[in-house]
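For reference, the chain that follows is the form predicted on its own, supplied as C-alpha cells.
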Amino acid sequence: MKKTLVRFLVASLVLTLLLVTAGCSSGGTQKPADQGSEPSAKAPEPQLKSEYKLTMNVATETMWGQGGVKFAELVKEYTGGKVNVKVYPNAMLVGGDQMRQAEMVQSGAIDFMLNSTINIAPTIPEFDAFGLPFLFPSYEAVDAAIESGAADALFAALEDYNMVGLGWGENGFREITNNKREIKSPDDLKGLKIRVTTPMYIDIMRALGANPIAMNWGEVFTSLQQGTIDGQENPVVGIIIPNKVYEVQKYMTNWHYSYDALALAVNKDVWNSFPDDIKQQIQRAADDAMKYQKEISRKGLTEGIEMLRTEKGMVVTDLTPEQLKPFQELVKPVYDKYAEKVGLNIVKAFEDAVATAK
C-alpha cells in the first residue's frame, strides 16, 4: 500500500512539473484564436508648445506690422487661447538679417514668418514671380493675379523648403525717393547711389543706369542722413510714412516698377503638429488677418501721398504711361532673366492674368 502511494505521489509531482515547464517556455500561452487581441491604446494627443515665434523684418506699427499682429491675435481667439503667436519684429531673431528668416523657418529654429517676397527669392527663386519690374500697372492687377490661382505655385514651392503658405498679404507698391533730384527719365538715375535689397533691384537699378547700394534697412535712415546714399526705394505706406523717410529725402516718384507681396508662412513640421480642427482654425486667422492688412494698407495710400506733397514737403512726381516706356524698355533683358529663374510658366500665367484686369 505504502509503495503504490509513493508511486502515486511520485507521478503526481512529475507531472506537476511538466505542466509548470510548460507555460513558462520562452513562447508563453497563446490566446485562443476566436478570441481576439486587446484594442490598441489610444494615440497621445499632439503636446502644443507654450508659445510660437513669428518673425517679421519691421515694426508692428508698420500696416507690414499690424498685419502680423492682427493674425496673432486672431489665432489666439479662435483656438481658445491653445496657440499663442508672439511677433517678433525688426528681424530680432535675425539679428537684422532680413534675409535669413526664411531659412530660419525652414529649419525650424523659428515657426511664423509674415514676410516679403523679395526676402525669400534669394532662397525660392519663384517669389520673384511678384517683383518682377513693370508686370503690374495696378493693384486691380495684382488681385487678378492671385484670385486666379497664378500664385499658388509659389506656396507650392515653399513646400518644397518645408514650410507651408497660410495667405498673401501687401507691402505695396515700391516707389523711389532721393535727394538729388525729381525722377521723370531714366537720364535722371544716371550715377544716384539707391539703396536696393536683393541681386534682382541690383540688376534693375544697374539697367538704369543707378549705383545700387546692398544695405539692410536698420542702416537706411543714418545713410540717408549722412548722404552716404541718395535714395532708396521702398512702398509708401509700407515703409516711407511710418519710417519718415521724408525727413530725409526731398523727392518722391510714383512709378510702380515693382510689387512687393507679403508671405504668411509656418514650418512644416510646426503645421504637421497642429491637430486638423487647431489647422483650420489657425488658416482662417490667417485668412482674416490678411485681409485685414490689406485693407489698411492700401486705404491710407492716396491720404498718405497727399500728406507727404502738402505737409511734408516732399516734391512727388507721378509718371504716366508715356513716361514709362523708356524705363521698361531699359529693364526688359532683367525681366527676361528673372523670368527664367522664376519658371516661364508662372511668369505666363502671372501674365494671362495680369491681362485679364486690364
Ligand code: X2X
Contents of the next structure:
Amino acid sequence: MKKTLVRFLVASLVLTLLLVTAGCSSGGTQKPADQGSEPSAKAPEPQLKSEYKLTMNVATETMWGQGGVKFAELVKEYTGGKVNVKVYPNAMLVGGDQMRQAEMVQSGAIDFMLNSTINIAPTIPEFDAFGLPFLFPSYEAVDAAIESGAADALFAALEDYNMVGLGWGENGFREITNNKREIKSPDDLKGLKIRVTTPMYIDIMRALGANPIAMNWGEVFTSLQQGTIDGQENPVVGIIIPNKVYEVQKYMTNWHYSYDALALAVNKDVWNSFPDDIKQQIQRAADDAMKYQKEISRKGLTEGIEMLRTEKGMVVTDLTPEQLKPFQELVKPVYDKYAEKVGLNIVKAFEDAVATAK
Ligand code: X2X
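Return the structure block for the form predicted in complex with the named molecule; the form predicted on its own was the one displayed.
Below, the chain from earlier opens the complete complex, with every other chain and molecule after it.
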C-alpha cells in the first residue's frame, strides 16, 4: 500500500510539473494570438523615420529653393508634425555633383528631390523633353504640356527608376549671360566659353558655334569672376537675380532657348512605406508648394529685368522672332537627336500641347 501511495504522489508531482511547464510555454505562444485581436481596436502606428532628406541643387534663397522650403513646411503642417522633411540645399548631399541626385533618390540614399529636369536627364533620357531647344514659346505653352497630361509620361518613366513624381515646379526659361559682348546672332556666340550642364546643352552650344564647358553649378560664380568662363545660361528671376550673377556678367540676351522644369519626387519604397492618409497629406503639400513655387518664379520678371538694366548696369537684349530664326535653324539637328532619345511619342504629345496654346 505504502509503495502505491508513494508512486501515486510521485506521479501527481510529475503531472503537476508537466502541467505547469506546459502552461508557461503555452503562455509564451499565446502572445501573437493576443496581439492579433488588438488591431481591430487601434491601427498600428506607421514606422516613420525621424528625418526625410530632400536634396536641391540650389540655395534656399532662389525661387526653386523657396519651393523646397515651402514643401517641407507644408508636409510638417499637413501631417500634424508626423513627417519631418529636411531640406539640403546646394547639392551638399552629393558633394556638389548635381547629376547624381536622381540616382541617390533612386537608391534610397536620399528620400526626396526637388530637381531640375536637366539634372535628371542624364539618368532618365525622357527628362530632356522640357528642355528641347526652342520647344516652348511661352508659359502658356508650358502649362498646356502639363495640363494636357503630356508630361505624365515623364513621371511614368520615373517609376521605372524606383521614384514617384509628386508635382512640377519651375526653374524657368534659361537666358544667356556673358562678359564679352552683346549676343544678337549666332556669330556673336563664336568661341565664347559658355558653362553648361548636360550633353544636350553641350550639343546646342556647339551647334551655335560657342565653346561649351561642363561644370557643376557650385563652381560657376567663381569661374565667371575669375574669367575661366565667359558666360552661362539660367533663368532670370529664379537664379540670375538671387545668385547675383549680374555682379560678374555684363550682357544678357533673352532668347528663351530652353525651358527648365523642376520635378518634385520621392523614392518609391519611402512612398510605399507611408499609410494612405499620410500619402494624401504629402501630396497636398506637394500640390500647394509647387503652385506657390511657380507663382514666385513667374512674378517680377519685368521689374527684375528693369533692375538689371538700370541699377546693375547690364546690357539686356531682347530678340525679335526674326532674330531668333538663325539660332533655331542651327539647333534643329540637336532637337531631332534628343527627341529620339526622349521618345518620339512623348515629344509629339508635347508639341501638340504647345500648338494648342499658341
Ligand atoms: O546648374 C544649373 O544651371 C541649374 C542651377 O540651373 C540647374 O541645376 C539645372
